[in-house]
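Below, in structure tokens: the form predicted alone, a single chain.
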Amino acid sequence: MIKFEDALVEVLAHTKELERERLPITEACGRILREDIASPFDMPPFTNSAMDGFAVKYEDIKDASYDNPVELEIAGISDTGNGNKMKVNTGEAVKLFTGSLLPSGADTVVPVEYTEEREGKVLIYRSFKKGSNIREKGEEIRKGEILLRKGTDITPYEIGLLAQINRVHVWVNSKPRVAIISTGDELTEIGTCTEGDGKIISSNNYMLKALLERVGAETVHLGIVKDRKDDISEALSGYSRFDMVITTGGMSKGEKDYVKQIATELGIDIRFHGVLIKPAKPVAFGIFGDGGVFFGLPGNPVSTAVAFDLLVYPALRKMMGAIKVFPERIKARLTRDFFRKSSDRKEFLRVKVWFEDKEYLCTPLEKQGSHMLTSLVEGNAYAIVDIGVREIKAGEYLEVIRFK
């Protein structure tokens, strides 16, 4: 067996990323973007007004207030989006609107709720500072600069961006192909189950799907196998057409756990078979033809899931080019004792992570079992107790990864 640190890092040597494919911006969201994205163009374009109101020389409002208000001539106005390109003179003002373009010789916008309109005139019962209200041309980022990193994980706000900038298509990441296939004579489908039958229903398939299709993933179930070698061995064969394979079950040491033995023998390459954390200490990692990559998972929900987050969403996200592989870590302070038996291994314990009093605190739930799911439906991140370390005090802190 080997450490966390050392699987993850052979991990991701052993992963490439795939091809990419350009997409309308109506279809990138939840995508990786694949390009830098440069600005063709100034932010804003052109210098324009913040807010309704009247563009004015700063000279002819800075002593107005209520008790003496400044009375301007109105000459014209700067209507949005039409490019009029007007000039304020001395004792003048141009009427505008959000986003109009700023009059020549104008250098402060002065709001509407401070004016009032009179025959023609226009009252200013308030002085703002010079270049108060305006937006100035390539305030936000000159033309050529780089708005949007390769490998920027491509959100709605992203989205809106784009289009701001006139972006039509993108080059983003194309989809991993994932096959998973459940292992153990006790699996049976959902809704085949009766109690007392001695059968259980193989939700580590439903899970797999649904955490893959979150991060990006195409996925194929390859069905429900029987622990025996022939079965594996079909349902495995046809592994070279995805770019990762998963399975569950199958992985101990147990006289039915076959699926290591039939991956190697169809020519799957088996880089490392267990790993010193808990749980999910049988995950196995494989590599096969030009970049697929196989985990052979613990057939325990909760260790599927823990070897999920942990190793196969890193990998998952260098296939698709993100620049963020791992889960964030963050600082959070334990509020109640917590003691282990054993401490031969890393632990990546289910906790109740929480901000209060600015400050993440975090609880262990009580379920801690490999079987249990609910200590993942309760919880909501994962504290990292180190190898070596058996018990930690109410209030030092802990390393914690969020999975939701």
Contents of the next structure:
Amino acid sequence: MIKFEDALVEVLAHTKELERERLPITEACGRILREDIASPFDMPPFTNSAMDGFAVKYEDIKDASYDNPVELEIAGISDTGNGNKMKVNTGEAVKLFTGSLLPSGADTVVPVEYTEEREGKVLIYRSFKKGSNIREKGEEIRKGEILLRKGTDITPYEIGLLAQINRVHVWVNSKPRVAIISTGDELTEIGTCTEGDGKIISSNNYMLKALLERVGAETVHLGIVKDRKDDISEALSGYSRFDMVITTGGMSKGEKDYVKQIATELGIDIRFHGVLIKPAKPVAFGIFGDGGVFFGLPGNPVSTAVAFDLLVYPALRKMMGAIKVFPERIKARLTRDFFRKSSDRKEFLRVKVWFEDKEYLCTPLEKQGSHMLTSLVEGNAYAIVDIGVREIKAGEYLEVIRFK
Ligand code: AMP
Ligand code: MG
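Form predicted in complex with adenosine monophosphate structure, per the form predicted alone context:
Time for the whole complex; same chain goes first.
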């Protein structure tokens, strides 16, 4: 048995980044960037107007008011998308629109709602500070500046920025290819179970597929296999075709728990089996080939989920080249007393966390059994209770990992 922290170190030490690939930005959302990206030009690329209105010289309009409007000659129009640079002389204004190139000589834009056009002239009804309503060339981004770092998650906002700087393709991580195998004599396919016949619908594979796809992996379910050595061996034998193989069930000390033995016989190097955590204690981790990883997860659905979120997720993120591999932790205040009899494991309590009066609060769910998936549906976070801690009083702070 090893401690959770040591298990995590072991997992990350043996997980490698996958190959990269080049994709059009339209297909890159959800991937992780595998290059530093510098801006090829200043942003904004030219000084332009932030409003529809008139480009003027500040000196001309500084005393304008409703009682004493300033009259200026309209020297022309600076249309959007038009690169022809116009000029504003003293006593003149140039009509323009949001995004129009700022005419030379102008230093201020007066929004159209404070003006009135009259036969080739414009009345200015209000004064504005010098430089108002102007977006300066390069005020947001300088040419050559690194905008996005290798390891960044590409979200819709990164896609927008990439398009803004004229990027058509980017280097990203390739998707981890992950195989799932469900083991258990009692398991049956969804849609085939009759109530009370001793069978259990194999649900873990559906949850895992969704968890894996949410992180950005490609999955294949290799099927439900019986607790028979030959069947497990057959299902597991093609493991080397994948970046990661996850089994569920058959990891405990029971008579029919053969997964570890078969994995070892097939050449998977099991690095640990058993971690001092609750739930998911019997979790195993192994390695194969050049960077392949194996996770043997316990079959109880909550154990499967917890082992995934705490150990498999960081491994996937590292494979994908992410800077941020760990789920975020926040501090939350417990709303009622917590007590446990045994404190020999680090416990990941399923809690509901919410924000109220400037801080996070959390309440453990009643049904904490590792077979009770409702705790993950009603809950939204794991509160961490360290080894040696038996009691936590209401009002004390806990570290909490949100899983949704
Ligand atoms: P095991 O880890 O094989 O001892 O299984 C522990 C518990 O998890 C048992 O009650 C199993 O029926 C249940 N279980 C195992 N595999 C699955 C699965 N694929 N889907 C849902 N429950 C499962
Ligand atoms: Mg079993």
